[in-house]
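Below, in structure tokens: the form predicted on its own, a single chain.
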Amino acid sequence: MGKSLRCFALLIICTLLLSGCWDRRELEERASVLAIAIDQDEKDENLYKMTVQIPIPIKIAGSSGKGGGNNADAVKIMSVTGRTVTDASNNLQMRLNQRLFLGHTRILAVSEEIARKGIQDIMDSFRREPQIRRLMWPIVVKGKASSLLEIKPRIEPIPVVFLMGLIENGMKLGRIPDQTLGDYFNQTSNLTMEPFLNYVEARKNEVSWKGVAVFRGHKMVGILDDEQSWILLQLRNEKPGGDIVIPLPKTKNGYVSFRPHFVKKKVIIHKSSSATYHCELQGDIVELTEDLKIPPEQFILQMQALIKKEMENRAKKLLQQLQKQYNSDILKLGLILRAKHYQDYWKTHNWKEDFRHFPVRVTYTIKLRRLGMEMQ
């Protein structure tokens, strides 16, 4: 009696360590998606336009052993219509012979166009979808979204991998924001913050980032470019960003190039009533066209003072831009105003109106680490 016991108990525990493969599905017989492009239908514009791309494992790793196919073969890009992207999606399976399947999606292009009308429904899909994965890269192209799925980087079979390269190695550089789809699901519910996208260029061969998107709630309200871009990433995530070229006073053609490497930020908020970034940007020379002919350390001082003032003057044109124009805190100085000063001011503001006329100045310090070198 107590053998049959044990050997009953050991096939029902068999049984619930082996339940886990109950609902396992071979990769040959799904279809995975990259990348999701949406844009307004042409003829009727109320419909949307998703444009997939999916890759063909066969053409990728090549047949019989004889390496991979052309970029025109690894990936199949197909496009259908709808009246919302779970329509669109559902018309895209009525034309596949195998299961879609949005887990691998890495990238969501959506057009400059649908994206100042608004994105609220196209996005209220993806965060109901279970497949969609949070760290998934949303980004605002100019022009027609399907365009960044359709170009033919000849050093990357896949189009999709190509621009993946490229965000990745921008954000390790410091140069390219890190904005995923969980960050803009976390900022548009939050009265702290508004949201914010990369803004990338495609064209027949390449894609080229030109800045961020500013979004105010769901609409895209403006476009920042490179340069106002690494600004917001050094007040706002301590990001060095790119270099900055600037041009030498009482010279014909002479520039000096900066190139930060290290930043540090620091917001005080003055009794709830205003605020002040100190952002320390520590960096080389890297560059400088013109023989100013004075002793170095004169040289140091002279160009720590330039590229200072330079930086101060861009940082206030960015927080014009963001403050008059565009009304939209991406720089998430609601986040901090909130976090310190609840109480006195929070309860009684309504910061999404008050972010415009908020007092707010940046002040830099610039410390020089290299010169670089020179031939005598």
The other form holds:
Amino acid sequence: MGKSLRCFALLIICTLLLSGCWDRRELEERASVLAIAIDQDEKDENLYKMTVQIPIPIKIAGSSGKGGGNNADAVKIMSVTGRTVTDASNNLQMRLNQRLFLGHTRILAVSEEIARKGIQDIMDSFRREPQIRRLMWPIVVKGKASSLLEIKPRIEPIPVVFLMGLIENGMKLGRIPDQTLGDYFNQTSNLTMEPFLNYVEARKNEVSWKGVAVFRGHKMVGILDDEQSWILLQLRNEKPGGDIVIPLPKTKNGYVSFRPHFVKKKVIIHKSSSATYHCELQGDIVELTEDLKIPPEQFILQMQALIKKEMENRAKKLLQQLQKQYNSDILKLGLILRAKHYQDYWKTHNWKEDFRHFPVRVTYTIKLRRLGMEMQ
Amino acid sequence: MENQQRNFGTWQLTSIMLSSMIGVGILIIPRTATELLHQTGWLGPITSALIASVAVAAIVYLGNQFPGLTFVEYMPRIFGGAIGTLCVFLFILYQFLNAGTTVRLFGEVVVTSVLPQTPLEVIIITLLLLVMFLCCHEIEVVARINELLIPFLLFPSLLIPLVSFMNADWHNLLPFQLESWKNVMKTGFNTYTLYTGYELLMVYFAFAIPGARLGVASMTGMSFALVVYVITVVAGITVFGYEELQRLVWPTLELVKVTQRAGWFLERFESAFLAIWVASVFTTIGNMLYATIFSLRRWFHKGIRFQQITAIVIMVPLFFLTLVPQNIVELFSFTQHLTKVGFLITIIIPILLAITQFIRNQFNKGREVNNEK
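Which structure goes with the form predicted in complex with the partner chain, now that we have seen the form predicted on its own?
After this comes the whole thing, all chains and molecules, with the earlier chain placed first.
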């Protein structure tokens, strides 16, 4: 009796432990979407067109064996239309043999046209869907968003992996802001700041980062080009941004290039009526196309002054655009004001409107450390 | 009954207290704490710890006064038959309801975030079966399980907020601006449910070995919990900002989701986090229900057989009770009502008990002095 009971118990335990979950799905039984692009439908203005990129596992595995012969077909690109994002993905599901899985989605591309109209209702479904990671990257695309998914970069079998590499490496170099979906959510709900997203342009075989798209609320209001985005990165995130190329004065076609390595910034608010950004850049001269024939000590001083002037001009232009043209505080200045001047400024002002009139100055300190491998 | 073995060490009592307190509440705390206090939300858990520690002090006093006795015995002794019995009944009922809502909250987390295709009932039943198995054993098992699982609970609950400080913006914590003290008190009362679980010590103190330091155990437990809660709230505010926190159902879970950096081993940490969380919630619910069933057993002066049968029987109404709230909004409003009721049971009653006992002691002492004269 005891033995048979024990056998029975063992059987029960085995059946319970050795079987999987009933809603288990193997990896290849899922249609993992790597990127989503959202456009407006050409024919009907009220419809969204959603384009997704789904990698085909067999094709990717096969291509490495063949030496990467037909890389281009490693992904499937599908387009559907719908009144909302969820409606479109339901329509997509009807055309797929496997279940749609959004857990691996890394890129959400939105066309500029839609971004300018406002993306609040698109973002709502991404907020509610538990599969969506807050770490994925929303991107505004110049022209049609689906063009971003249709590029054939050739370096990577999957176009989105190429794009992810582009953003990730740019982020590590400090040239591209790490603006995730979670950041976008935080910035839209925060009362003190406005959101921004990366802005890219896609052509036939390539994609390039063009700067950032500035938002006000959920609506895109304008673009900052790459040079200005780097200033933004320095003032906001203390990231160096890219190389600064300046034409040399009093020469025909001479240029000097400065590469910042370290950034320090300090924000000082004077009597709650104006703010000054002090930004210190440490870096090297990496290029000088014309010999200036001046002694090294003087050369350093001259270059520092030249770069300082150029940077301050660029920063002035950036603030001009942000304040007068876009009226959008993506610098997080409002956060600092609320944090440090709550009683004397924040309570009595409406930042969303007053940012426009708040005087902001930027001063740069350039510390030129090295001249590369060349002595002068 | 009173000569039952007493073999709970100080550390075991600490771990019982800690794992009863830290439960599903930690997943919601950044939101509830910042609801009224905004960026100064971290004051919420501190205030509620102050409120709760008064009650804890009262319970420690009672535990020292009545070694080897649970609240079932000493409540009628202090308050007299009728009121004491009523208090015992209220206490048991509260534990029962509280365990129910905790099970349901945990089920909701799992269903919304990890296993959306799994029916809620299945998750609740598996958890309840596990707890039922625990309740069929003698009380030493509870102590040992708590002691065993405490590292699994403390490690992630400290690690996750600390790691998420990497993407924190400290300006979100400023300004340190208190709009009103009323809001601080209100938040304190709203968030003190985080600490409920300490009242179970009214049962478990009875089994402390003679010489175990009850005060030290409860102090350590309380301060550990306080630290965990405060850094969780601070992490939530600095990472998300208080405005965004109001829009998140399970803020701490979202915190886990964004806590991922290139090169870190913490990729896709949320499933692992929830797996560990099962252990923590299991101890919370296990301790509550064990206390409920065990005090029923003491109340009716029955043996272990009675306890086993009760454990099995009581799970049926509990299961149906957990399914009463129809949606998440109803569930949250139900927990809020329970918080208000719990305030009476977990704070006012222990304090009143301690005061009454203290006065009675003084009175008796005075009489003894008179008798000697």
